[in-house]
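First, one chain by itself in structure tokens, the form predicted alone.
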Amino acid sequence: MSRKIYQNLIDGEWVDSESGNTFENLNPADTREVIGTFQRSGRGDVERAVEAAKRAFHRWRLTPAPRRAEILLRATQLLEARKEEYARDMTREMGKVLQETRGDVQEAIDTGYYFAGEGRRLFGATTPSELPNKFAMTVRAPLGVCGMITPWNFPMAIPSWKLFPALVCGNTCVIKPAEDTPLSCTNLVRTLVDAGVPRGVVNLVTGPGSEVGTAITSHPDVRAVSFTGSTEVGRKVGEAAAGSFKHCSLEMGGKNPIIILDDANLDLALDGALWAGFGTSGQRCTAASRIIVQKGVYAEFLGRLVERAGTLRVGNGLDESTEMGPQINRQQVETSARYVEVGRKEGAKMLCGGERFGDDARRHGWFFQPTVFGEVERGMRIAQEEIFGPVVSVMACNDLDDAVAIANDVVYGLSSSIYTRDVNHAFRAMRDLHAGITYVNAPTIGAEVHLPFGGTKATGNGHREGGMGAIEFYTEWKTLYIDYSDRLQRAQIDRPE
């Protein structure tokens, strides 16, 4: 059976990379399945890509906002269509449940509709002049080629953060997909295509980050940068913009914790727990993989969790029945191995899972037992590491002063939650937590399009996708003035009496 190959797309044209070298894309619930051979593109590439973006650039900025808006509303419109067929192909290529793959399509519908309206706003402001017969206004002005580089956790969602708001401000695009999750971008981009967006406005090039992410982050007519990945590379991707001033936005990583007060619906708490700390396998930056519980349900609230964890279905995603797919790769399924280790040599006490499933249903997969750590002290690696995998520490605090302090003793600063019924509880913690995002009797992961996203320290360097802050990101402000007094007026010196 003949493997699919699929292009990159630049300046309206499905091409190979100019090498000629590919990569495949395996299933990582069964890596004897490829799911398709991609381009292993390079610098070449890139420059090609940029090149086409810059030419399309002049006219797309010059397309009126609600002409662009309505482009992205047929490839919303699309995406409805193509729901289901997409959701399958991403998780033939993540991993990740059904149930999830859809979620991360909707969440890919649901920018469409978001920026499809912002097309008849982008407002900007008018004010009054200091001066008579002066007028004075902002308006808001596309910064020009955006290169975008995205994660493999959510392979459409998150190009669709980025794609969408720079469309309509009237960008155009360089976008590279992580290695293992190109299909699902590619799936996006073609939607885009075959709703209308003219040649050159979006360049998709597959490959590796270390030639082609660097290649657009360290390109001289690349204006802006947006990177979603760990917080190692993302300091590279920005020291590298920062040499010829992009904008820059940087989404990283995170370790973030759940609250559980003696107060706390401790029902609704573990179901909470359970799909933070074990949904997308742990494979989120919003992943809880810290639970933080007052001692005076730290037992009972432990025990539960470790009877549920143990008796989640794990396996192929494709299965309706399954409620957590493999890792995406070996490189993950080692790195939750290693950590599980270390916390045996800190002291933890493992209390379920920390192997790899080895069955002959799982054994060609990289699935990763959902493991959960009792007895775990703040200062340890795996308290403060971000493992992205299904390893779940729990620690008790005193009181929410003591469990504030707990989360907030970590390098990141993403998302958080508390489960509380008091209410100055709930106020307490929204005011001191140092978190993007704060969920007040909700798990920390559920983020809405029409919100900013983002985090804290570690997490980012204080940009947000989503809502509002992805305009602010992909637009530059212009102040106008028009001066109607046919003379010379001097600000702050010909004052009128």
Given for the second form:
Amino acid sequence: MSRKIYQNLIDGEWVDSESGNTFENLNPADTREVIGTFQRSGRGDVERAVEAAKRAFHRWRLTPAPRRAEILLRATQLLEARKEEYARDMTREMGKVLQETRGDVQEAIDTGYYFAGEGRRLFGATTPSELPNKFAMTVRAPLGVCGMITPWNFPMAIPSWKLFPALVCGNTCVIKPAEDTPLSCTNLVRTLVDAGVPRGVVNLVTGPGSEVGTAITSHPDVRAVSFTGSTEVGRKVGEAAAGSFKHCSLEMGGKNPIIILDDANLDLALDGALWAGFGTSGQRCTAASRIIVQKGVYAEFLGRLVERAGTLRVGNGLDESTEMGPQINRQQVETSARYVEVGRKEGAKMLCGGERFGDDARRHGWFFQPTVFGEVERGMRIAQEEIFGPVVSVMACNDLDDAVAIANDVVYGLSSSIYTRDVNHAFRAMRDLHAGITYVNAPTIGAEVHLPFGGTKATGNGHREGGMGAIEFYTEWKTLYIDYSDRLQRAQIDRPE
Ligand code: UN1
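Starting from the form predicted alone above, please write out the structure of the form predicted in complex with 2-aminohexanedioic acid.
Shown next: the complete complex, the earlier chain at its head.
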């Protein structure tokens, strides 16, 4: 089979990296399979992409927003037609099961429809002036060239969260996908090209974060940076962006709790904990890695969770019967294994899993067993640090107040959830859980694209993706005063009756 070579998109042309260097994209379910060869780009490639985006901005910002939106709409319709093909590509490069990669492409489709509609809104405000015969209003202005750095866990959905709103607002883009999953972002960008996005408006540059990412975040002509990834890298992105006063949106780590009270529907809570703990092999920012269970149901819940986790079907995500795929790469599997050791040493009780699968079908992939720790204490590292793997910590609590205190006792605050049938408990949790998202009687994963997505504390820097939050990020306000009095009117000084 001939190996496919994929290129960067710069100024409307598919091109090799300047250096001619490349890297291979491997299937995490079987690393003997090469998905394709991609460009290992560097600073020079980013500079050309930013130049192209800068040139394209002059026309794109003046293209009426409803026209821009029509291109997004066409791209979205093409994504719908290509959904199955792109989901299969994604499972091969990322590992998660087909049902989930179909969901990932669907999330891009939902995002496309939402922001295509925004082309005929992008509302500003009109408001009275304090002076007679004077008019005041606000309009949204695009920022210019926007840089985007995206992760491997939602390799099409997250690029779509950034590209679609940026484009409808009139910005031009340079996007760098994660090195582990460049194909899905390439598929999305190709779709935009097929839908008629003008040259230079979207540019794709693949390669390592240390070179391509750094070149984007430090480039003086990039006016906004949107990053999703680890807290450690996010801090560096924020620092680099601050130097040239870029808009900067950071979506980072999580240590998301599910609280299960004695009065919960336990069957429902169990399904939710399994889905949020082991879906995507625990590799969502929103994954539930802490389950905080009230003492009355703790033993029963833990027993049932361990039983179900132990029977999850783990394998190649292309097999429709598989429930959990591999982790993305060696580093992630090693992190899971390392935290298993940490948890053991800290005195938590490992009740199932804890190792890589070594059988013939799985030893060529990064498969880690669904792992459950019981008797976890809130100060332990496995209760505090993001693992990003199929490792779930179960902790006991006395009552709602205790549960909320434990839930909030981490540096992160992305998602959170409570299972209870008591409306008073539910409302107190909605108020007191210090996180960007709280679910009631549903797990920590499953955000919908038209609502704000993001978190508190070390999870984010105050911005939200999804829905209007993204429009806020990718525009800035222009305030307009129109004086039709034909005389000098001084605000604050002239005070007509
Ligand atoms: C992420 O984990 O980075 O809410 C994104 C969810 C998905 C998005 C997750 N819709 O789990």
